Each structure stands twice: as structure tokens, then as C-alpha cells.
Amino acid sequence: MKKETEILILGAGASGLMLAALLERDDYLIVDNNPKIGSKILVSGGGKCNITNGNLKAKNYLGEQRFVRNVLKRFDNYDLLAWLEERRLKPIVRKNHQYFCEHSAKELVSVLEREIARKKVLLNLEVKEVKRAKRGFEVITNRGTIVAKKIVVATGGLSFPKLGATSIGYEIAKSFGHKVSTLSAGLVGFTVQPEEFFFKALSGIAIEVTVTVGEKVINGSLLFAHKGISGPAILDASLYWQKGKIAIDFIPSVNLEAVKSSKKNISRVLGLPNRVAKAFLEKLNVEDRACKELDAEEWKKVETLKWYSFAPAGTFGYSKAEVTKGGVVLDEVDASNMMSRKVENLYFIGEVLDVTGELGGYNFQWAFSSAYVCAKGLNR
């Protein structure tokens, strides 16, 4: 196979599909190593895809704030929702202003697919290498060569390797002299050290907590898991953790001073599921008896539940991660059109860039916003 095209989009995920949908020209190809388009979209958000968030700010992202802000303001959450509604997709709002497909993520994929129905998409095609050619770029694949005047890298990150995630986007960037910041699993659960192995016995139980990582404070749900801890609060905390300790308030709604004279057993006033309360009391070596009978030393131990500090052993890794932290550094990309500042006609959009959003639809919004900015540049 040997093909030629004006624009070659590498990746048929959220950013690549949105870019294709917004292009005002037909002389392009989309390639992807998966057997179908939008593979990651289809499994996201429990199969309903958290498309965006009603509260959208640059501070919801890791990444150079001015760059992120400039891209988001060109195509924000309201622009996205209006664009979708014009195509008869009206997402519904769930907790914390999060917008989901009403029935299935297939609704979003179908909208994008209709917008590019007459365009060419090549699937099951693995990109091996991209190099300079006389007429732009030469892309070596497992099924031949594609020559393109312009390349858009929309290959995503390393999360969900079962869905075909690879490092090719980062490799392409590096081959053209771009810096790629340190990559790691993001929006992912934490594994624990032996001291916290008792968490594993509580697998399946969720509680409300406050997590502190450095200066970042996160309120939300924690889920005890077989490998350690997960849940929305922990996933967001993973964005800001690199190594060292975090602190968790396991009883954020409890005023311990107000219950010290209670006749009830301490396990009953902590506001925790019984199994969780007793597990912590055993860990702290505090007998479960009437609050008023606990001595000062025992109360001091109980108070550690308001600031339970420990160092995670690591994360659950890319196989369980929602996103990849790190990527192509932003000072080498033009925020006005997403083109490389080092190589003309080479573009980067979506997760491959060094921008990572918090949980709640922010990463899909980034994919769509960066695609919009790139499309405007290519349409010009």
C-alpha cells in the first residue's frame, strides 16, 4: 500500500475524530491501530463517557496555565455542548456538573462518525515511523507507506494498553527534536505499603474523605480495593502525587471533641462503616468501648484519623489509569494552531501533550478544544 494525502491524522480517538469532523476539507486520512474508531471513548465513564464539565477552568489541569487557558477559551464546554446539540446529542448532567451521554458512549461516537462518514479512515494500521520527505512527511506503517504534507499526532497516551495504547506519539515527537516530560500513570489508584495492607481486607467499601497532597486538597469518595485504594478522590490525588506521603481525613464530617463524652462506643460515632471503623481501631490499638471511657492517649490515636499520613507504594499502573501524565512540552507548540514550533506542518493535539485534566470530563474537553484550535489552523 502506498497512499498520498494532504493531512494525515494519527489516531481515531476523541481528538483525532473531532479534528476530522471540524475540517472544512476532504483531503485527509485518519489512521488507527484499533479495529474500530473511538475505542477509549466507548469504555470511558462506565460506558457512558463523561464528555465535559460545567465548571471548566485552566486550574482543573496540570500543564502550563496560560497555554491551557488560551486553548480552552477558543472552544469551551458551552461551545462543545452547543456543537453536540446541533447534532442531536444532548448530554445529561450528573454529580458535580459532569456531562454524560444519556444512554451510551456510542451516542458520541456515532455523532463523530456521521461527521466523517464520507472521509477515509484506515484501521488496524500500525505506525512504525514518521520521517521527513520531499513533499512533507513519509509515514512507515505495517501495511506500507503514506506520504502526507501535514501530520497531526493525536495518538493519545499510554493508558489502556489493551485498547491499543502505544508510545508512538511521544516517539514521533522525540524523533523531530521535541522534549517529552516524564510520563506516568494518572487518574489511577494507589498501591500501599505493608503498614496499610489492612486496607485490602476492606475491598469494595467506599467512604467520603478529604485527601491532601502537598498543597492540593481534594474532597470526594475513596474506594478500598484489592490492590490498595481507589475512587474519585484518590484518582484526582494521583495527578498531584509523585512520591512521598499523602494525608487522608477519613472522618471529615466528625467533630471528635463533640463525641468525647458520648456513652456510645467509639466505632459507632466515627461515621464509618462498622468494618472500616473496627479495622482502624485495631490498627491504632484502641479498644472499641464507650467514648467517655477512652483516655487521653487513646484519643490522641483516634485523632490521627483526621490526618492519616502515609506514603503510597505506587500506583495501579497504566492498565488501570484513565490518562497519562506528562507529554510533549508546551513551550515547543503554538497554542494558536497546535503546530510544532520546531517543525513546520507537524501538529500535536489531545493527551499526547503535557496537559492532564482532573476527573470529571476535563480530559475529553481538552481533546475537543485542542482539536478545534488545530482545525481552525488547518482550515486557514
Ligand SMILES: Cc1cc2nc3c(=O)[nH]c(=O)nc-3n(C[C@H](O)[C@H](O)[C@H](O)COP(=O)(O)OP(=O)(O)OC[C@H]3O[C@@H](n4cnc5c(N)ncnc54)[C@H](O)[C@@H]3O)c2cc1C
Given for the second form:
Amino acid sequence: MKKETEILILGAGASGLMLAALLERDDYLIVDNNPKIGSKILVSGGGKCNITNGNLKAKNYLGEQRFVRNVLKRFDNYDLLAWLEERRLKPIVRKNHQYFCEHSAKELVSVLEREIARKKVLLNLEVKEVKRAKRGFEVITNRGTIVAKKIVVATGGLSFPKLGATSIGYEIAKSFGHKVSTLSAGLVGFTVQPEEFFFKALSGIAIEVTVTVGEKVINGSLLFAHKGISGPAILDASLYWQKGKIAIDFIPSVNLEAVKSSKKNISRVLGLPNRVAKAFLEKLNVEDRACKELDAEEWKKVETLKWYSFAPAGTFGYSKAEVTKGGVVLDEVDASNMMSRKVENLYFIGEVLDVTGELGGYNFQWAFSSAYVCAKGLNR
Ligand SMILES: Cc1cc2nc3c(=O)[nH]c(=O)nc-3n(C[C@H](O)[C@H](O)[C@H](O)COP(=O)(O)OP(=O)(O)OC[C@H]3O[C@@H](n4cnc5c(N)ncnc54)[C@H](O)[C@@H]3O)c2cc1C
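How about the form predicted in complex with the named molecule, since we already have the form predicted on its own?
Shown next: the complete complex, the earlier chain at its head.
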């Protein structure tokens, strides 16, 4: 196969599809290694895709704040919702201002699909390398070569390899002299060290906690998991964790001073599910009996539940991570059109860039906002 096109979009994920949908020209092709488009969108948000968030700020992202702000303001959450509504998709708001598809993530993929001519999409096509050619770029794939004048790298990050994720975007960037910051799994659960192996026996139970990672304080749910800990608060904490300790308040709504004279057993006043309370008391070596009978030494141990500090062993890794932290360094990309500042006609959008959003729809919003800015540049 030998093809030629003016614009070649690498990746039919959130950012690539939105870009194709917004292009006001039809001299483009979009390629993806999957057998269908929007693979990650389809599994996201528990199958309902958390599209965006009603509360959108640059500070919801790791990444150079001015760059992020400049891109988001061009196509923010309201612009996205209006764009979708014009196409008869009206997402519903759930807790924490999160907007989801009403029934299924397929609703979003269908909207994007309708905006893109079917013959523009080449599937089961894996990009292996991009080289400079006489008239632009030569893209080497598993099914031959495609020559393109402009290339948009929309190949996402490393998370969920089973949905097609590869390192190609970072490799292309590096081969053209771009810096790629350190990559790691983000929005992911933590594995634990032997001292916390007792968490595993609580697998499946969720509780409300406050997690502190460095300067960052996060309130939300923690889910005890087979491999360690997960849940929204932990996923967000993973964005700010490098190595070292985190602290968890397992009983954020409990005032221990107020219960010290209670006749109730200590396991009953912690506001924790019985199994969790019992597991922690056993770990702390505190016998479960009336609060007023506990001595000062025992209260000291119970108080550690308010600041349970430990070092996770690591994360669940890319196979379970929702995103990849790090990416193509922003100061080498033009925020006005997403074009490389090093190589003319080479563009980067979406997760491949060094921008990572918190949990809550921020990563799709970034994919769509960066696609919009790129589309405006290419439509000019
Ligand atoms: C399980 C899960 C749930 C998520 N839920 C949410 C959520 O609810 N809300 C939210 O905001 N974010 C969510 N995310 C994150 C979100 O999916 C990503 O941030 C977003 O999809 C990034 O968009 P993108 O276009 O940059 O990359 P992607 O959507 O990953 O698209 C990149 C595309 O490029 C293709 N590709 C990669 N390498 C090659 C290659 N060599 N050749 C050809 N094609 C290639 C990939 O197969 C993929 O289709 C979730 C992620 C996961 C894994």
C-alpha cells in the first residue's frame, strides 16, 4: 500500500477523532492500530465516559499552567457541551460536577463518527516510524507507507496496552529532536509493602478518606483492592506521588476526643465498616472494647488512623493506569496551533503531551481542547 494525503492524523482516539470532526477540509486521513475507533472512550467512565467536568481550571492538570490555560480557554467545558448538544448529545451531571453520557460511551463515539467520512479512517494500521520526506513526511506502517505533508501525533500514552497504546508518539517526538519528560503510570492504584498486606483481606470495601501526598490533600473514596488500594482518592493521589510516603486519614469525620468517654466499643465509633475497623484494631494491637476503658497508650495507637503514614510499594502499572504522566515537553510546542516549534507541519495533541488531568473528565477535555486548537490552525 502506498498512499498520499495532505494531513495524516495518527490515532483515532479522543483527540484524533475530535480533530478529524472539526476539520473543515477533507484532505486528511486518520489511522489507528485498533479494529475500531475510540477504543478507550468506549471503556471509559465505567462504559459511560466521563466526558468533562463542570469545574474546569488549569490547576486540575499537571503541566505548564500557562500553556494548559491557553489551550483550555479556546474550547472549554461549556464549548464542548454546547458542541455536543448541537449534535444531540446531552451528557448528564453526576457527583463532583462530572458529565457522563446518559446511557453509554458509544453515544460520544457515534457523534464523532458521524462527523467523519468513513473512508477517511484506516483501521488495523500500526504506525512504526515517521521520517522526513521530500514533500513532508513518510509514515512507515505495517501495511505500507503513507506520505503526508502534515502529521498530527494523537497516539495517546502508554496506559492500557490492550486497547492499542504504544510508545510511538514519544518515539516520533524524540526522533525529531523533541524532549519527552519522564513517563509513569498515573490515575492508578498503589501496591503495598508487607506491613500493609492486611489491606488485601479487605478487598472490595470502599471508605471515605483524606489522602495527603506532599502538599496535596485529596478527599474521596478509597477502595481496598486485591493488589493494594485504589478508588478515586488514590487514583488522584497517584498523580502527585513519586516515591516515598503518603498519609491517609482513615477516619476523617471522626473526632476522637469526643468519643473517648463513650461506653461503645471502639470498633463502633470509628465510622468504618466493621471488618475494616476490626482489621485496623488488630493491626494496631488494640483490643476491641469500650472506649472509656482504653488507656492513653491505646488511644495513641488509634490516633494513627488519622495520619496513617506509609510508603506504597509502587503502582498497579500501565496495564491498569488511566493515563500516562509526562510526555512531549510543552515549551517546544506552539500553544496557538499545537505545532512543533522544532519541525514545521508536525503537530502533537492529547495525552502524548506533558499534560495530565485529575480524575473527573479532565483528560478527555484536554484531548478535545487540544484537538480544537490544532483544528483551528489547520483550517486556516
Ligand atoms: C480505562 C480507562 C478509563 C478512562 N476514563 C476516563 C474518563 O472517564 N474521563 C477522562 O477524562 N479520561 C478517561 N481516561 C483517560 C482518557 O481515555 C485519555 O486521556 C484519552 O483517551 C487520551 O486521548 P488521546 O486521543 O490522546 O489518546 P487515546 O484516546 O489513547 O488515542 C490514541 C489512539 O492511538 C492509537 N495508537 C497508539 N499507538 C499507535 C500506533 N503505533 N499506530 C496506530 N495507532 C496507534 C491507540 O490505539 C488509540 O486508539 C480513561 C482511560 C482509561 C485507560
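Computed from a prediction, not measured in an experiment: that's the story for all the values here. Numbering follows the first chain given and starts at 1. Heads up, when I say rigid core I mean the largest set of C-alphas that superpose within 1.5 Å between the two forms. Only residues modelled in both forms are compared.
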Checklist entry - Moving stretches between the two forms on a rigid-core fit: which runs of at least three residues all have C-alpha shifts of 2 Å or more? => result 117-119
